[in-house]
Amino acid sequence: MSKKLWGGRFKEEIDKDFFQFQKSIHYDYKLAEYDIYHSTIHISALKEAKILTRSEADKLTNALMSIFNEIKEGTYKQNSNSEDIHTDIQNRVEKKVGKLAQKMHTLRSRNDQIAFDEKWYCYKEGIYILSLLNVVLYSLNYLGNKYSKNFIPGYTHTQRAQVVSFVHYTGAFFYMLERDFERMDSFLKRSSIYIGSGALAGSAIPKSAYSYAIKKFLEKKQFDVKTSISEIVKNPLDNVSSRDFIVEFLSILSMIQMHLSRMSEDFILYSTKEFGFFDLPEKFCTGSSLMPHKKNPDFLELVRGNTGKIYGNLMSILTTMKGLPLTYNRDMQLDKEPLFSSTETVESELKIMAEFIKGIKLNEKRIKEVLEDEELYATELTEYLVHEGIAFSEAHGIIGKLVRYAEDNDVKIKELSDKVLKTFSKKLNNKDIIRIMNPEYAISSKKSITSGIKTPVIKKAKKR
């Protein structure tokens, strides 16, 4: 059991089983980089407040930078016996500078540290997620442009409805994820990361010292910090007790996951023999241990399956926070695993999905066969009658009866003579029927949208 940051008032040693139960180092080690940020700012503020000498501050900062370099190089290994990441870093600094390390935690609380660390985590990972969304948006553009002259049947209620351009099909998912991009971008623009809360009532370190320390931190090139979102705390009680930023972050991830899941379901459905529209890239599929012919869309199924976990993580945080009194409560330690789980899952999915989408191929022969289904053009026939002066409700009924007649008599509408067609409406004739019942006409007749050959412009996050 490693040295702790507390314990002076206790006579008994902590129970070993309870210590294992309550420690968090096995997951909060992921916040090590951001805890270094906090300690660096805090030491600088202590120096400015004349609580640390320049020499002491330099020694502590150099020790922290040594640990930070380990983190960036991937050689940092947390001590599994440490209580949490804050304790682990404190103990590592002590090994480097001795008892001087005991001054590093002067006038601060882990309550302040963890709120700071988690906000930085959300901010940094949010920027990464924006970049991953951009790549997926690019892939959807790529696929749409690759088949920009193609059409596919559109569905409502999982029943064939009308012909749509393939670009508009891929564009539907594009706009869903574009909104997710904008939601995450907005979240990042509104992010504020505070320091100086103490345990809950603020710090004895002067505000001017923190202002100076934040300014110096933002100037450090080693941290590669491109934004000035660290601020002096406005309300320390709120800062240490609130996790609504995590709830919002997980909400955005849940919507991304929802859209990825819907897209996955479409791709799965359209790749089945029953539909046969898509040929999925083999390198993201698996086979059967028994059936040699199988090509299973496992990646898509796992994305769809992960949705329960992502939604559950959001509900977990909401439930944890719903009845907590001010300010910090140990329940809030349990916010980290859901946060890390959702973030890492969505990032992995986005990274793979970008490559998956580019590997999709259309079965153009099969799609062409399906587009011969005359029912797909019933709406266009109705619209034609409307333009011929017939009221929409009457035109709707006429074409409905015409479709039913063709079904009952097992005939093609395009093959009906003018004589038969005029029994339904004097405005109908074979020449116009043939002209209307094709994909090109169906798409060109829609005047409220673009021609279907243009794809949306990929969103770019503003430099931070």
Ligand code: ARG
The other form holds:
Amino acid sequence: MSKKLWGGRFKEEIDKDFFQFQKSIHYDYKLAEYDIYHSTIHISALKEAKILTRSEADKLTNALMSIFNEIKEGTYKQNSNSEDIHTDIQNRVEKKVGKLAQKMHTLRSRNDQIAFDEKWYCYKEGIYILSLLNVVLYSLNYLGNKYSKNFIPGYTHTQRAQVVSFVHYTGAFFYMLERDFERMDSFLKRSSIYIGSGALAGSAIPKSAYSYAIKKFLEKKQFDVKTSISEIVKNPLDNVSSRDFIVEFLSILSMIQMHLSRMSEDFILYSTKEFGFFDLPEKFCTGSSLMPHKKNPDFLELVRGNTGKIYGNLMSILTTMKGLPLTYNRDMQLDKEPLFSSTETVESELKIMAEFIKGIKLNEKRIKEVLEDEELYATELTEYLVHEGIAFSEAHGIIGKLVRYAEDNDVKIKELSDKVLKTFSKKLNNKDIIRIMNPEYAISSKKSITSGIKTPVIKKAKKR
Ligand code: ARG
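What does the same protein look like in the form predicted in complex with the named molecule, given that the last one was the form predicted alone?
Then the entire complex follows, led off by the chain already shown.
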């Protein structure tokens, strides 16, 4: 067990099993870089408040910078016996500068550090997720444009409904994910990362010292931090107790996951022999160890399957936070694994999905066959009768009977003579039926969406 950040009032050694049970270093090491940000600002505020001398502050900052470089190079190895990442960095600084390291934690608390670190994590990953969403949006546009002249059957209740243009199909997912993009963008715009909470009651370091320290931190080139979202805390009780930013972040990820999962389900269905609309990119499929013919859509199935975990992570944090008294409680340590798990999963899904979509091929021959299904045009026939002056409900009944007649007698509506057609309605005739019952007519009759036939325009991530 390595040196702890507490212990003075204890006579008994901590129980070994309990120590293992309560430590978080094996997952919160992912926050190392943000913890260095916090310490750097804190040291500079302590110097400004004349609690540390310039030379002390410089030594501590240099030690932190060398740890930061190790983190960036991937050579930083945490001590698995440290309680958490804050303790680990503190101990590492002590190894570098000796006893002076004990001044680094003056007037601060891990409660402040952890809120700061996790907010930075969400902020940085949120920006990355925006860029990944953008790539998926480009891929959907690419696929839509590639087949911009194609039509496919549209479904309701998983039953053939009406013909739609393929670009509308890809556009539907585009708009869902574009809204997720906007949700994340708005989350990031509303993000503030606070410092100066102490354990819960604030700290004795003056505001002016924190302002100076934040300004200096933003100027440090090594960190490459271009944003000024770090602020002095307004309400320390709120800052150390609240995890609504994680709930919001995980809600947005859940929404992205819901959309990716629905998209996966559609692609799986459309790639079956029964549908046969899509040929999926082989490099994202796997085979069977027994059945030589199989090409299984494992990526899509895993995305669909991950939804349980992603929703579960959101429920986990919501439930953990539900009954906690103010302010920080150790329960809140358990927010990290769900946060990291959802973030990493959604990021890898988006990354692969962008490539997957570009590799989808339409089986145009099979789709053409299915588009021959006359039932797909029943609604257009009804609309034709409405234009001829028949009330919609009556027209609906007439075409319903006509469809049923063709089904029962195993005949094509397009092949019925005018004589037979007139028994359903005087307004029906073979020439108009042939004109109406085809994809081009069906699509061109949809006046409300003519502009929507183009692929949607991708909005650029706003500068922040
Ligand atoms: N590892 C802890 C966490 O992640 C750090 C905060 C501990 N604070 C405390 N007062 N025990 O929540």
